[in-house]
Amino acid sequence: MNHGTRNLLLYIGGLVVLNGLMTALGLWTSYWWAGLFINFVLIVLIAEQVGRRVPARHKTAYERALAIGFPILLLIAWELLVRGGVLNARWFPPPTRIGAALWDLTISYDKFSETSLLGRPWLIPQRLATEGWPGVAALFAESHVWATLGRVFAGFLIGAIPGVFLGMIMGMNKTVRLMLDTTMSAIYVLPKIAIFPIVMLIFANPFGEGPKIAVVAISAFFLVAINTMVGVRDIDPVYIMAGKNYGANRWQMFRHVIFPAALPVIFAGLRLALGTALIVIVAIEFIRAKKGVGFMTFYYWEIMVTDKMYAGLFVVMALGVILTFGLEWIGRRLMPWMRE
């Protein structure tokens, strides 16, 4: 038996013995935090030993399994801590209850608010046959998820597109950068939820969609503009020299050198902006909305239905993951040279 195999068996044995002793002696109630920490360390050591034995052709599958498996372990630990009486089930309902609440939110329709989580997509064929496309649009209009996504996409596009243009100009022109950098830095640090009341004063309908989308756009604009400026400013001078040596004019320099070289940093800014857009709109929906995932989550907090409140938080996290993967997929298509 080699040294690595011996260490792997030692770590697995330690994991089994630790959990067995803590369960037998009833130590989980008082020292659950220490038990979780030691379990985490042992699992990391086991994963590292297993990772060294995985063939190169299976590395990607192993890394994906690790990325998916650890959150599942966290959910299992959460479930066991609640069922063991360590965590209060009223304030921290187990994942199985949250999953049941999420299913109930998915299939149910709130007649009082005339809303549902996804807009009851299974009714689309029936509505299309009886009411046409207006009936289908009405289904989407009742959805909390589509309300939130609509605000995020609208605000993100309105803010990100001019952010890229202004960031490009600031990165290529030092005079413009010096003029705007201080002002943008000062406005950027303002909490976006704090300027929401000011934005409401600007619009004719302060309680409509305009102020919500505008605050999301402002949040995205500054992140994208600043990252784009940094990406353009920090381009390796060797690329610029190579373009000039090949006789590239200004447009060719921008199209074939500056923009492609800055794209990785631009997409890093877009990713930050998209995540921030989701955070901002959920916060706004907490205080000023009658529809949206944020409104739904806050509503169930107010009436103390905690399992549905956690289900709403899970939906927010799922949206964040989906949006991030979608943006990364676009980035891989636009930057094939960045693929691993």
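Numbering follows the first chain given and starts at 1. Note that the structure is predicted; figures quoted are calculated from it, not measured. Throughout, rigid core stands for the largest set of C-alpha atoms superposing within 1.5 Å between the two forms. Compared with the form predicted together with the partner chain:
- Splitting the chain into two rigid parts for the change between these two forms, with each C-alpha assigned to the part whose superposition fits it better, puts residue 175 and residue 126 in the same part.
- Treated as two rigid parts, the chain shows its smaller part rotated by 10° relative to the larger one between these two forms, based on C-alpha superpositions.
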Given for the second form:
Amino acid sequence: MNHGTRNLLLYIGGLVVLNGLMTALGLWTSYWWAGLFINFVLIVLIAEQVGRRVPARHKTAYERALAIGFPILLLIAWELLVRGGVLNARWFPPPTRIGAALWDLTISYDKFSETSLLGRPWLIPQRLATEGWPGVAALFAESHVWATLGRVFAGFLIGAIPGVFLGMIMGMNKTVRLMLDTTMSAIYVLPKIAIFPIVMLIFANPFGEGPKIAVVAISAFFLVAINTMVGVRDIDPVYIMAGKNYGANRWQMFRHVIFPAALPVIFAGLRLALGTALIVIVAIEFIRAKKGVGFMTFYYWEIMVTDKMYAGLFVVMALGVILTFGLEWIGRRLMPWMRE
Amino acid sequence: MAPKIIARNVGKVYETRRGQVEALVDFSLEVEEGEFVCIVGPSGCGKSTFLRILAGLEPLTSGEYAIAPGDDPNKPLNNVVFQEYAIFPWKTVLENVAFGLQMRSVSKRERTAIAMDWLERVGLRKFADHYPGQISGGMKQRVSIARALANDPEVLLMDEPLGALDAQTRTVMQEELMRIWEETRKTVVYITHSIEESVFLGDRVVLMTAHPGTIKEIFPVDLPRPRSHKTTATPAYAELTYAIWQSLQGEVMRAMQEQQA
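Having seen the form predicted on its own, I'd like the form predicted together with the partner chain now, please.
What follows is the whole complex; the chain from before opens it.
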């Protein structure tokens, strides 16, 4: 038996003994933090030993197993800590209960607030038959997820498109940049939720969709504009020289050199802006909304149904992941040269 | 026959916050049609500045220069092969080579045909649909050279085009460059800091002084063409290389001292 194998067995043995002893002696309640820490260290050591034995052609699979396996392990630990009475189930409902709450939210309809999570898509054929398209629209309108997504998309598009435009101009024209840079940097750091009250006053219907979308748009606008400006300014001047030397006119220079050269940084900005849009809309829905994932999360906090509150948080995270993946997919389509 | 390129008393002064910096002083040079002229000098002597002035990418402060147009007025006067390749990472190899033609609104079919022909000549036909990120440094520089030649300029300006390559790739590329040049016999101004390279490639070697840059000496290269690396094994090659080094040595020392001061 070589050195490495002995170590591996030692760590696995340590893991079994540690958890066995802690459970047998009832040490988890007082020393759960130390238990989790030592468990974590041992798991890292075991994973590294295992990693050394994985043949090179299975390296990718091993790395993926770590990336997916560890979060699952965390969820299992959470579940066990609650079941063992170490964590209070009222504040930290176990993942299985959160999962059940999520399922419950998905299939049920809340008569009191006249909302559902996804808008009950299985009713679409029936509604289409009885009420036509207005019936289907009504289903969408009752959905928290679609309400949030609608606000994010509308705000993001309204903010990002002019943002790219202004950023391009600021990147290319020094006068405009000098005039606007200070102001932009100042507004950039301002938490956009802080301007929500004033935006509400500007709109005819302060409680409607207008102010919510506007604040999302403003958040996206500054992020995208500043990133686009940086992207344009960081273009290697040799590309501009090459464009000029090969006879590109102003429009050709923009279309064939400046825009594609800045595109990767522009997309980094769009990604940031999309994440921020989601953060801002959830915060706004906490404060003032009758629908939306943020509203739903806050509502279940207010009535102390914590497992559904956690389910709401999970939906927010899932939306963030899906939106980011979608944007990256579009990015890969637009920038085939960035693929390895 | 009138010279292809005439530069008379070209001077360049950079305005900086700390005052004026003279990069180029009283630089006069004539290049014949079909001639391959190499400019050698210590780093920072303004040789690249001169090339950019010729390319119209930088204004000059004093003097004048002209590139004689050819019979076809639609042909560009010059194109540059940059040291950092400067081929566009977001365009495929084929699109890069066809870039100059596309800017001049040559139809897609025609420019693709011309670009494919040049890719064939530099041995990159198979890589037409690759992006620059997927090919090696030597191949990138071949794309860059093909891009310039596909555009068929009156003169070709090369700014240390092989400077970023490793020594072995560089040797291979020098021979390849000679082979392509023999086919086209274009007028070339070639900037390099390598004496060996300048003697191997050029019809004349123009040696520049250190900062501020001007011409120190011009060496005609009487080695027979077509040249291959066998040329570098001849006594004539060795003698000329040594003579240029003797002349350059003092300038390099001065440039180094100036940088330390």
